[in-house]
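What follows is one chain in C-alpha cells, specifically the form predicted on its own.
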Amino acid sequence: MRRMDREELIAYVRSHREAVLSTIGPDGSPQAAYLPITATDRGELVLDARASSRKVANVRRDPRVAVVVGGADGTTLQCEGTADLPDGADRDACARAYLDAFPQFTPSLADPDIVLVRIRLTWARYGDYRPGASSSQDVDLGVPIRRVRPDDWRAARALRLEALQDEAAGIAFLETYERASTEPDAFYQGRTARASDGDDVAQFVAVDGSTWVGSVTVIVQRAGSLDYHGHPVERSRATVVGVYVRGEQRGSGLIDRLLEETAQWARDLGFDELTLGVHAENARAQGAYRRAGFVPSGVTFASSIGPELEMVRRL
C-alpha cells in the first residue's frame, strides 16, 4: 500500500467529517467523545466544543490527546497530537475551515461559550481493513513537496525575494534583491514557466497550506556550454541552484526532502551525480548539505560571491 501524505489525510478526514476525540482526564483517565470534525490546509485538526465541556479543561491541563476518524466503511485514520484553543489570525484560519465543512454551525461559533480546538498532529496511521486489504502504514505529515507550476510565478518571485533579503544571502546567491526587485513581470513568468516543465530545468517547492516555506531547482548543464560562473561543462551534469528554506521549516529535514526531489529528477534523466557550488564559510548549507549526502569533490574555484567548493552526490 502507498504510503498516505498529508493531502489525503487532509481529504480524508474532510470526506468523513466525523471522529473520536481521546482526551487524558484530571486522574489521568482516557476521556472520549464522539464529535464532528475538519482538517484545515495545513493538516491541523480542528473541532468546536463548549469552554465549560470536560474535553476543554483537558486540553487546558495536558495538550496531548488521541483522534480516531473512519472506521464504518473499513478504513480507519488513527492519529495523535497535541491540542490548543487558538485564538486571532489562528483562530480565523480555524474557523473558516470549520464553517467551510459545518457552515450549519455558524450561529454556534457566534456563541462566546463556545471555542474552537486545533490539534496539531505528531503522528498519524490509515488502516485499511476492507476485504482482501488488511494493511496500515504511518502517514507522511511533512510539508507536501511539488514541482511549480506555470501559474506560480507570482508565490515563486515573492519567495525568491525573501530568500535575496536571508541574513546568508551575501554568501548564498548570486543574484541580488536590488536587481530581483527590479526585474518586471515577464521574467518571473517566463522563468516559472520554464521551470515546470522539460527536462533542462526544474523547481521544486514545499507549500504548507497556502504558505511557500521552501524551494530548490535543479539544472541541467550541457557538455560544452558555459555554467552560470561562466566556467566550460566538461561533462553534462545535473546542479542544484536557489535552495532556500524559510527560518521555521529549519532543522525539521525539509531541505533533505526538496534535495531528494531534485535527486529523483536528475536519476530520472539518467545522471548519476548532483553537484551544486556552496561559498566557502557558508558553513550552515555546508552541514545540511552534507546531511543530505553530498561530499566534497575537491573542486574549489572563485564566484561573483567569493571562494566557493563543489560538492557531489552520487545518485
Ligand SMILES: CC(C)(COP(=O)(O)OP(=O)(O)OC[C@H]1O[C@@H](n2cnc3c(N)ncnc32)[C@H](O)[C@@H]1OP(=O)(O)O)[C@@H](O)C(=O)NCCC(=O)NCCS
Contents of the next structure:
Amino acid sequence: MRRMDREELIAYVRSHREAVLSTIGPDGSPQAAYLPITATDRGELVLDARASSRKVANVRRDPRVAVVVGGADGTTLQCEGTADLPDGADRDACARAYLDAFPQFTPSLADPDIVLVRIRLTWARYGDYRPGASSSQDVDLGVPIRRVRPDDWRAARALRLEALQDEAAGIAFLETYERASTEPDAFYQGRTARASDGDDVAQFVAVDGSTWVGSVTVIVQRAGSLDYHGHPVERSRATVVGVYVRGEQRGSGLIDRLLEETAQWARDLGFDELTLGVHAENARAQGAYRRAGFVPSGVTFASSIGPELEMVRRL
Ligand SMILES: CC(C)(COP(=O)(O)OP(=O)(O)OC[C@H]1O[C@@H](n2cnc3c(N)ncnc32)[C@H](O)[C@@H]1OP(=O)(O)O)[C@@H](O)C(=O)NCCC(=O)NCCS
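Same protein, different state: after the form predicted on its own, show the form predicted together with this ligand.
Then the entire complex follows, led off by the chain already shown.
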C-alpha cells in the first residue's frame, strides 16, 4: 500500500469527521471522549470543548494526546500528537477550518465557555481492515512537495523575493533583490510556466497549508551550451539552483526531501549526476548538501558573488 501523505490525511479527517480522543488524567490514567473533529490546511486536528471539561484540564496539564479517527467503515487513522488551545491568528485558522466542517457550531464557538483545541501530529498510521484488505502504514506527515504550476507565479515571485532578502542572500544567489523586484510580471509568469512542465527545468516547492516554505530548482545544461556563469558545458548535466528553505523549516529535514525530488527528476531523465555551485563561505548550505550525498568535485571558480566550489552527487 502506498504511504498516505499529509494531504490525504487531511482529506480523510475531513470526510470522516468523528474521532475518539484520549487525554491523560490528573493521576496519569487515560481518559477518552468521542467527538466531532476536522483538520486545518496544515494537517492539524481541531475540535471544540467546554473550557471546564476534563479534556481541556488534561491538555493544559499534559498536552500529549492520542486520537483515532474513523473506524465505522473499516478504515482508521490512529494519531498521536500535542494539543494546545490556540489564540490570535492560529485560533482564527482553526475556527475557519472547524466552521467549514461544522457550520452548525457557529453559535457555540461564540460562547466564551467553548474553546478550540488544536492537535499537532507527531505520528499517524492509516489502517484498512475492510473485507479483503488488512494493512496499515505510517503516514508521511512532512510538508507536501510538488512541482510548480503555471498559475503559481505570484507565490513563486514572493518566495524568490523573500529569499533574495535573506541574510545569506549575498553568498547564496546570483540574482539580486534590486534586480528581481523590478522584473515585470511576464518574467515570473514565463519562468514559472517553464519550470512547471517539460524536461529543461523543474521547480519543486514545499507548501505548508497555503504558505510556501521552500523551493529548489533543477535545470538541464546541455553539452555545447553556456551555463548560467557563462562557462561552456562539456557534458550534459542536471544542476540544482535557487535553493531556499524558510527560517522556520530550517533544520527540519525539508531540504533533504526537496533535493531528493530534484535527484529523482534528473534520474528519470537519465542523468547519473546532479551538480551545483555553492559559495566557499556558505557553510550551512555545504553542510546540507554533504548530508544529501553531494561531495566537492575539486572544481572551484569565481562567480559574480565570489569564490564558489562545485559539488556533485552520483545518482
Ligand atoms: C541552505 C539551506 C537550504 C539549508 O537548509 P537547512 O534546513 O538550513 O539545512 P540543515 O540545517 O538541515 O543542514 C545544515 C547542515 O550544515 C550544518 N551547519 C549549519 N550551520 C553551519 C555553519 N555555520 N557552519 C558549518 N556547518 C553548519 C548543520 O549542522 C547541518 O549539518 P548536519 O546535518 O551534518 O549537522 C537553508 O539554510 C537556506 O535556505 N539558506 C539560505 C539560502 C541559501 O544559502 N541557499 C543555498 C544557496 S547555494
